[in-house]
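Encoded as structure tokens, the following chain is the form predicted on its own, with no partner shown.
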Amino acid sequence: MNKRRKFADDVRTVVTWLSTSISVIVLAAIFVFVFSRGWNTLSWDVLMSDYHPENMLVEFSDGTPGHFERPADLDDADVFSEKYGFALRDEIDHRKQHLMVLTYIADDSPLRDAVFAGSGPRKGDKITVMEDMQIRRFDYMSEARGRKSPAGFMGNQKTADETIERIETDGSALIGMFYQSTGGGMRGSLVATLMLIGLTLVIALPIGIAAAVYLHELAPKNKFTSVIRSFIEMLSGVPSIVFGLMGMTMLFSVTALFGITTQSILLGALTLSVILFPVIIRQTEEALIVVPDGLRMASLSLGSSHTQMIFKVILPNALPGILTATLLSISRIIGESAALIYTMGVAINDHPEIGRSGTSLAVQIWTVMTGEQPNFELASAISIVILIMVLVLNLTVKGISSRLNRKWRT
């Protein structure tokens, strides 16, 4: 009996470990892929840049060419211009794009006096050209045809020696250029995200601990509670792609109420606001179980109300739990995606307003990995924010709370 009772228990601790090493493993894995694939893209340019790219077409004042030295530091892989004094370099962005990149610009360069070119009240202004743009095309005045031509994505020419090569040989003076800011970045995704947790916390949070408060402390313990509970059980089973069509069916009229007439943050926040109606009413029920019922005797022999003791006694000491009940909130609202493709729809808004599309974080990575080149480095590099907002979020939480319980302990 004791050698069964022994091989059973062997058995158990063998899969506990099996079943916790393969947990690990897995999580391990997915690090591994995330930073090794994200690490290196992942940069404050990527985190606080538009993902559409600017275009600027500028004109230069005095294209006539001269003749420069090359400067002894500038790289091998740079291509310079000897007779327009600066530098080009092939690289691949973060977007698998092909891009010329202006390296370097010597101190009476054409390209040091540059003005807008194109309409609008800031046409004429003085444009300051600066290193580590992304050049797609120069304009110059061709000694063959006697006019105007194009060298560089638009002129036929993919690289940077031969754009060099062909303003070089062919050009009598530089006219302008056409280039374009980074992009590529995640900034508008970034404060989506941010203004879709904080609308969805105020619109949830003072609902789901009423609710929680009135269904544990207040309703009466019969048939009709218990119907209300089995239907906040179901709700949390619920996928969250119906509640995204949810959103868009039933919920898209009370933000029309607000004018609001396409997809929007605020349509995305009142869905995601009933998706986590279940986590904050459960989680903060445990939190009121937690707190010792002696408190309620103790505060209605003092002579307190049901109302004074609940906000004075039973809510304050059970801020931990619902702290909790925030965080895993958050982190649902982070996560989240199907449901948003609905009610916030998939168009990356590098300005995102209230009342206009735009995507979450995790939309976003939804958006860069669908298209014909799925971006794995952009798509990590999201996911390595995620996860250190995630986690910055367990540690503020943790700290809160206990730094609530000791001061209640004393």
Given for the second form:
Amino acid sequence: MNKRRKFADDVRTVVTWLSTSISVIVLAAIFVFVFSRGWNTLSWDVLMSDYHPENMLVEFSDGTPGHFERPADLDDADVFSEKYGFALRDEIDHRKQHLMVLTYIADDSPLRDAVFAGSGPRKGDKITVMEDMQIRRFDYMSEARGRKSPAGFMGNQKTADETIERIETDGSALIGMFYQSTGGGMRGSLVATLMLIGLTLVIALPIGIAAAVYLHELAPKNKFTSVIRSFIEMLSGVPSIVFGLMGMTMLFSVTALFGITTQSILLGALTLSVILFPVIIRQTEEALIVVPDGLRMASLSLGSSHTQMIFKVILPNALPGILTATLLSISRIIGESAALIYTMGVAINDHPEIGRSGTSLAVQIWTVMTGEQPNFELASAISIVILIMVLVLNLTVKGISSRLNRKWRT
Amino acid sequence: MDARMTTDPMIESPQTEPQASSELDVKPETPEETKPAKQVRMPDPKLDPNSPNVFEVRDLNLYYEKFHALKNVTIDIPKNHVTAFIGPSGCGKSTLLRCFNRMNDLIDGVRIDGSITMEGQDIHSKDLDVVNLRTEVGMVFQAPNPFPMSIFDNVAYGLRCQGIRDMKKLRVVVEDSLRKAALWEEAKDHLHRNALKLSGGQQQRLCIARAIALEPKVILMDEPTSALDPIATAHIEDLIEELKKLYTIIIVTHSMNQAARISDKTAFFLLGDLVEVGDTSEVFHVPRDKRTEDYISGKFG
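Right, the form predicted on its own is done; let's see the coordinates for the form predicted together with its partner chain.
So here's everything in the complex, that chain up top.
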């Protein structure tokens, strides 16, 4: 090779390297970004708690002060109340707002013995106050004024230090407190996503598989069939938001048959089913193609009917491929957002039901980012959850398809 | 000699074709009446008049789209004999074999003229249930193709398709079929092992057992040993010797030695024509047709 040829060769090689590294870098950047923003937020509590904070007004049965020892493992930032046996810490939330978090409650602290003091049917119910709650206000008996006084955010105190100092020096007894659960969790969306996956698969899999069986095994191989097939494949090119519009207008009447009058998880599932038909039909057909013709011949030559052949021989042997189709569908469901905005709603629902609106994880990202105070941390944490789910699904698909390939090689 | 006359291409020339087919069109359901006419033409010494031919093929033409794959084939398949189809690749012998259990129906663009009767019944008639036909005409394929399920389930497959669920009966049939296929001794201890774990020869015997389980009248074998090693081939050939006492066997084979070893009658095909059919010994030793002689002596093929 002369110099010039060698140079051209090097240039071409470098171009391929660069192209590969671009995609790798982009992927790495996404992971780094999402993990750096969301990893600290992500915890079991965030996964398992409600998004909407719950407000609680409680009264203590016995608010008289005692004497408590500061536990040794308490952080320096925690402010401990020796009279009432609890600790507070100042924190800044994602809206850059200051809050006081209850970090420790002693076993025989008055805070352990609380009843619900708000109005409604729960009034008087026993409440177990948990750590990690955001304290808004303490009500205490003021010695100086001889009446009930507030301390905390609602009063003139702001920091944990000031609040505890006020109730310890000025108060003779704790009466009650007003607090909020932390919120900002994703349990509702997680449950809604699982419901969505289940419902969608229940609707889409049987129809998709049956359609694939018809197209590949039963339909006459003529122009009409291939036109139908290309129509179905064209469906996969339609933007999902268009499906969302269609679901909102056309499929809504289907859910109305079940007496559902709003956007609902069922409507979302119906819409996603339509989106998934081409995916499932395509994948199932691929799986059917892999089943050797010899098995079809063998089955028919043994006097099986066509449908017996399909159900006894072909579908069992296409099962790994159908499973792949299922897993791909699940990742599609997890990742879909546009079609769900119209059909499932954007209001985060902590207690999702099939007939009510709710958000999937992907839509929750959209919701927490559209408010006036975008919650980057929570959005990133949800992204991590989604990425991990999709990653696990993809690895499973890889494993299954390599098994599938091995099966017929002998 | 007379036996060969019927299938001699000179006699089965297109000029005689219309008469033959019209004769059958008039009386398709009366084999007793058509037989005397045939017996005049072909008094086969091996054929007992009381046990007629299983299949009678008359002027069969088969086209794949435009391709004329079988040309005016007329042949009788005698009961409880082994009939071998030989000929070079693409000569139509497998195509004819697949006509007997109508497997050609599965191929798009196939058109069939002429008639095939099985014990007097036209197998292309609308009254005939193709599923029943296939239970009466079993088939063994070139490559062993057991289902990826247990040995037991493979053999019981056909019966289960007919809705037989009685395990006692299935067990009896499975054992009986495996014995007839000379696989019982090897397989009896692991009937519930996956059939794909068997060796190629065992798999092919399993496929034979699977076909036998339906008690067919005829077993079609499409080059059943071409994917097997010589020892497994010998096993299968021994098995065919045994099976011909019970069943009519039609075997397509590439190996002329195999045809000579195991068959009673041999039919030689070339480019869609049935060139010659007769007793195996005669076809191999005193072939009537020059082309048969050339093929058998290895001048082409």
